[in-house]
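One chain is shown next in structure tokens, namely the form predicted together with ligand ASP.
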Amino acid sequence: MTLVVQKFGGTSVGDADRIRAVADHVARTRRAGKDVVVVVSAMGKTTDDLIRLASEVSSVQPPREYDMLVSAGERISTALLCMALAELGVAASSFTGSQAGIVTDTSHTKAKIVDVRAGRITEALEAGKVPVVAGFQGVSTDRDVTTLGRGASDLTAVALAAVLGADVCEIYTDVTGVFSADPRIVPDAHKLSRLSFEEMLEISAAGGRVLQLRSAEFARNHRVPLHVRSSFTWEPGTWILEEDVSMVEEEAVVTAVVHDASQAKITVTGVPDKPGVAARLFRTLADRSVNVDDIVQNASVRGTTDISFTVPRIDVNAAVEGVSGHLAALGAEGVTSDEGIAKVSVIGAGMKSHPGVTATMFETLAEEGINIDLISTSTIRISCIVREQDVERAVRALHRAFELG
């Protein structure tokens, strides 16, 4: 039998209605003769509220209380689509993380998955029922309730849908599919019918919120097929696939614009240009569980060099405060942040063979009177760091120059 795991966002179990018209549709892929797991998240900002409430009630947060209180909002989703789905006449459980046996290491606020043992989703399947499954969370080998990151419910769907051999995971949520920019900026951003998953991974790391960075790489390694849809539309969205002859042929040279103004660059002054600086450097930031982005190195004066990186604005004051600690072992001079920065990104599996991409960029953003920090790229994408302020400009006129619209 075909096996379907589907994954509904914040916005499509945003309140009663919709949480009815998910266990509608879920109902419905039921009657069609499919098995069913279904994921969901906290509904609508629920989780920024209790991350609010937390500031609120302390400057304090243990990260295994952040932990536990984060995790309630998804937990509120899967009983309340159960009952809603029991409604209709469709038996389901709901199950937290840990039930669905999602095993995490214990780095609490961002763990990562180190096993799924996912006995009980499997029974639940045999006895006929839909598993609903809480997103975002899982079990610490400590057993302590852990959660995997912002936007990792999509994690949850993947990684179950990989070990349940799923057919496909349908990611549900409030645009049609993944765009050739952010439709929210860019009105005339076209539908992507059909991604690679080497290209969904470059736009998730691009800062593309529509499928979190993890589950792009999860899927790309157990190549599992998604399909980004919308919950409130229903029609075909976005299939990512394993890339193919034909798409190789129909290939764009740029596929989409993509930006994130969620990072901060960190610049870390009077760095002796000698080997295992920098070494010691960014183990100082692995040690804090700090991912650090674009990294840039100054041509060395005098012996000493300048050097720049990008991480994520939650993760600044650890930055700082770890570098600070160590300036003197480094021999450096200082360091500084500076969170009014933003990446825009353009992404094309056919860039590889076309030259000239970079160029069209970067006179794109003169026109503009952008000016660009930072530059990073991998064979199919490239990056400018540039002034937050600037960086929606940067988008439209990108896809305007790249007639992406």
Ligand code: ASP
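If you're wondering where the values come from, they're calculated on a predicted model, not measured in any experiment. Residue numbers count along the first chain shown, from 1. Under this definition, the rigid core comprises the largest set of C-alpha atoms superposing within 1.5 Å between the forms. What changes on going to the form predicted on its own:
- Superposed on the core, the two forms differ at Ser55: its CA moves 2 Å or more between the two forms.
Please supply the coordinates for the form predicted on its own, as a counterpart to the form predicted together with ligand ASP shown previously.
A lone chain is what you will see next.
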């Protein structure tokens, strides 16, 4: 029998009417002869409300207790959806992340999955039930409740799909799929019917918010077919599959233009240009769990250089404090931060075999009078750091230049 994992985000289960609509869709899928495993997020703004409540109660929020608090929202969603399914005559059982067998490391608030022991989910399926699993959470090897990071219900769904050998993992959200650019910025952006795992991974890493980065990476590593769809229209969305090499030449050179305005630039000045210094610098950041993205090192002048890199804005203080505390050990002169930047990227599998994309991108930005601060590339992505106030204009110009409308 076909096995489908269906994940529903917070807006999809935002109130009682939405939960009943989701239950009806799950019931119809079940009546079509398919086994279904459901993963749900917390309702609407529940997680945000819990975080705000924690701040009102105390300025001290131990990570263990934080995870215990914010994981409550998903448990509410699972129970309510099971009740709605019971109303429709569909047998269902709710499971917390722990009960579903999601085992993580001991890093609270950003835990990583180390194992999935889905025995109870398999037993529920064999009993003819629909397992409804709380996303975003698990249990650590120390037997504490952990959470996987914001947006990680996608990761829960993909991990379960991989372990259970599901035929597809359907990610239901409030948009109809993945678009060639953010439709709020580019009105003529179009929905992409198909993407490769590599393209989706680059889109997520570059700032695309439809699919969480770690879930895209997990799907790529375990070859889990994904279908990103809307829970409001139920229409076909964007399929994310293994790349069909025979189709690459027929596809557009550039698939999407993506932007990310949630980053900041850190510059460390007067860094000694000798082996081991950069290693010590980035080990300092890694020890503080600061994720570094783009990195540029200037040419050495009289034995010293400047190193610039981007980090999430939420990690700016940790990054600056960490580097500042090690300036003497590094032999560096100082550290500065700039939160007025944003990243714009062009992405496409066709870039592998088509020259000229870089030139077109730089020419387009130059024509718009947009200065480039940093540049980074992969085989299917080119990213430029620009001023935040210029990024939307850059997205629209590049979308036109590559004829994606």
